[in-house]
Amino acid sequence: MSLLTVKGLTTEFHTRRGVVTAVDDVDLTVNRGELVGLVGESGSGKTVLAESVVGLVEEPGVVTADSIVFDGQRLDQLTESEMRTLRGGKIAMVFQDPMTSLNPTISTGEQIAEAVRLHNDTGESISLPAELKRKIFGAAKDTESWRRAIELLEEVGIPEPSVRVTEYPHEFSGGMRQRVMISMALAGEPDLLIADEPTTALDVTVQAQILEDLKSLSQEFDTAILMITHDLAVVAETCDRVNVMYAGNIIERAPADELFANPQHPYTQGLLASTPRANKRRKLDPIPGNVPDLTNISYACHFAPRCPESTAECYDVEPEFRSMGPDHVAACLQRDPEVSDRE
């Protein structure tokens, strides 16, 4: 069953120099309990997309979609008071960079114990003077709010979690501040729970440790993962579905074996090819060129220029999403298979 549907979602920033289009009228799906990847090069509109449908883009970007629509809940006409309560409720994000996203001078504990106060009915004060007296004189370490940050910091694989709790971001190595970020996300029961490039800058065994703690915690909580990045290893480790994004568009979707035993979008392909593989020794081939300039882009296909499978058509005429198999479509005018419904 769909927990989240976006239709039509586009996210322009007017600026000087033009009409940035950083997401162009994509389609998401992602089902209760499901894990679901966004991949693509870095600029290729995946973070905006994921701050458009919680309400997270500022001025001068517009949002503008058919529908958003979130546990039967249409978000994109939700005032940004309603957006707040659900963001940290029922919709969470984990930010790629921990440590810019943990406050430095409170403790790790009062921290996830707000986030548990503010989206959980646990009788304690949220009121302004109630929260700015815990931040200079400390949490109550007998409340419910706090006996349950250390439930949290336990859950996500925090040892000794009752000491630690009263301990600093500074005093986490970075897989740690990175759990403890995943424990505030939680602390709210959310349904659905953004991870925004939650490996990177991480050793290979700490992304191998978080991956797993996201794939139990999701079974533990029922809880959907959007999952974003730019690393199809991950995407390999934890996804059940994948949306391949490139110069703001989805340009393909399948199911993850799938997609990496039959990748059909050219792009899709580059990236496959441009991986390095722990059990294959061959060549890396990467792809010529940048992600293009989003700014009034001219030709119909964004991929058109890097594609080695181009032709004059690609640049007159946009692609459509055609079949690929069950579950499987890919936006590429080389491929046969006749012309898809629009999901």
Contents of the next structure:
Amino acid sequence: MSLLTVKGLTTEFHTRRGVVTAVDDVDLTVNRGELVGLVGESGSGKTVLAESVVGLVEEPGVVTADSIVFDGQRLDQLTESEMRTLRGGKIAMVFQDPMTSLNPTISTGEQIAEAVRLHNDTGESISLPAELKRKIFGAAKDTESWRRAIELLEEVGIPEPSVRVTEYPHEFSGGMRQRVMISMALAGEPDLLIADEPTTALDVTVQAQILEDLKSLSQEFDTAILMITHDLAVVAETCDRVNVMYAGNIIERAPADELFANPQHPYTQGLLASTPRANKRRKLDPIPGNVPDLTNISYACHFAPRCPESTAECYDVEPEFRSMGPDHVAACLQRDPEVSDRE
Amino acid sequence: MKAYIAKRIAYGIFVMWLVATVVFFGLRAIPGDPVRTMLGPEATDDAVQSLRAELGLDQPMHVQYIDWMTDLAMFEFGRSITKGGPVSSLLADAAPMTLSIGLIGLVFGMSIAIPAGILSATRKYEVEDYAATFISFMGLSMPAFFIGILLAVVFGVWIDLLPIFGYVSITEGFFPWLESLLLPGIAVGLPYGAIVMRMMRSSLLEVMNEPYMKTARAKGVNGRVRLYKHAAQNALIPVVTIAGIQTALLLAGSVTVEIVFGIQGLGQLLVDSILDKDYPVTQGVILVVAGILVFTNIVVDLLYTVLDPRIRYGGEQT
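Switch from the form predicted on its own to the form predicted in complex with the partner chain and give that structure.
Following is the full complex, with the preceding chain placed first.
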């Protein structure tokens, strides 16, 4: 059953140099409890896509969509205050850099407890004076939200949670901070967790632990995860289905195993060829060129200039998704669609 | 923390000693003779010699220096050459006026600057921002004494709302005191507030772009709570630095503003004593001002520990 269905989402930034189309008419589906990967290079628009869904895009960004449906609710028709109750509640986010994503002047416990109060009925006031009082005089320790904060810290595997809850972010290591971020995201028992490069800023050993934690928490809370990453290893490790994004478009989607075994789009193939693998000593084969400037792209397939297989047609004809196998589609004119047309 | 404060105070005393030494020799390097200034051009050499001996100015420089240092160690500032009385009582009369002006300036400047800075940052490139920016540039580009003259003309002469001359001690009541110092206080507070406001604006704009502010948004925190609970404290950290450093501006401003408003504060005393070559008074005033600045710096450093949980002094285990 689909939890999030995005249709025709476009996000444009109106800058002095022109209109930057960061996300260009994208469809995306996340099913309940599913782990979905959104993969692409930096600048491919994956973060903007996720932020557009939850209404985090700020001026001068403009989001338009045919529809964004989350749990039967049209997100694109909600007001900012309705959206706010969803954000951090049913849809939570974890960001890339836990070093800078936690507020240095608020205790970790209070940062988690605040999320608890906002999205659960704890009977505690969340008015500005009440919040300022907590900020200045410290959080009350005998409240529901504080107890829940300790539980959440325990949930994500932080030792001695009742001690650490009063500590400030700078007293935590990088991996621990990311756990704090995750516990904050879990405060509203989300149905969808958007994890934006959750392991990029961490040591490799910590990365693996965090990914394991996310997977098991996803199962425990029946939370779907949209995993945004540039790291194919992360996708291989965690995801059920993968969306590959390039220059504002999703260009291929497939189950994770299928994608790694049988990549179809030339960009996906290039991406896999440029990823080092420990067990196969071979020459890395990087994709030539760079991600294009997204201001006023005039050609149809955004990958065409870098594509080894592109023809004149690629510059003129918008590539539609073609079925490449069960549940597998790629947007490339150079691929013959599979006979059994599925999408 | 206690060890840290003790260290800071010891360091402050060292700074005061440096200031005292530089002032002592610096003053004596300025050409001119205090005794001749005092007695006038007609004075006989005998009279000059005897007064010089009486004041101890006939002693070699190093003996004078050691004498003065010994006095200072006992909080004695010596006697005024031209005015006769002990320097400490002159300072005790003048310092409260200057401190009062500075304090009113500080309170006025801060209470305008912080809200204006917040308004300016949250309404960036809107009417409120431009208005606050315009006023702050006015404050930045006009010297305090000029603002003082304008204020005196408008509120003292045209509207006749506030006194423009003299000082009423706080012992005669809070409101008479405030009334007598409001205009000079505003005159020094406006340029001060202008700088603090600019800092508050840019600091808050920077904090608003920090990733943790996005975290707060993603958590569903509303705009006002984000501003006052999540952003304000972080934004204040650099503002406190600037506000502390600029305390010197408050004091410098009050020197000239005192003259505009006919207040016999430290500024007036300093200017008079330099013109009269009244070494002990000049030295005393400069030491008091240096003391205020050293004290302010210690207060600012301690404020950091309140504002920023990452800062702890004295190797305390956190």
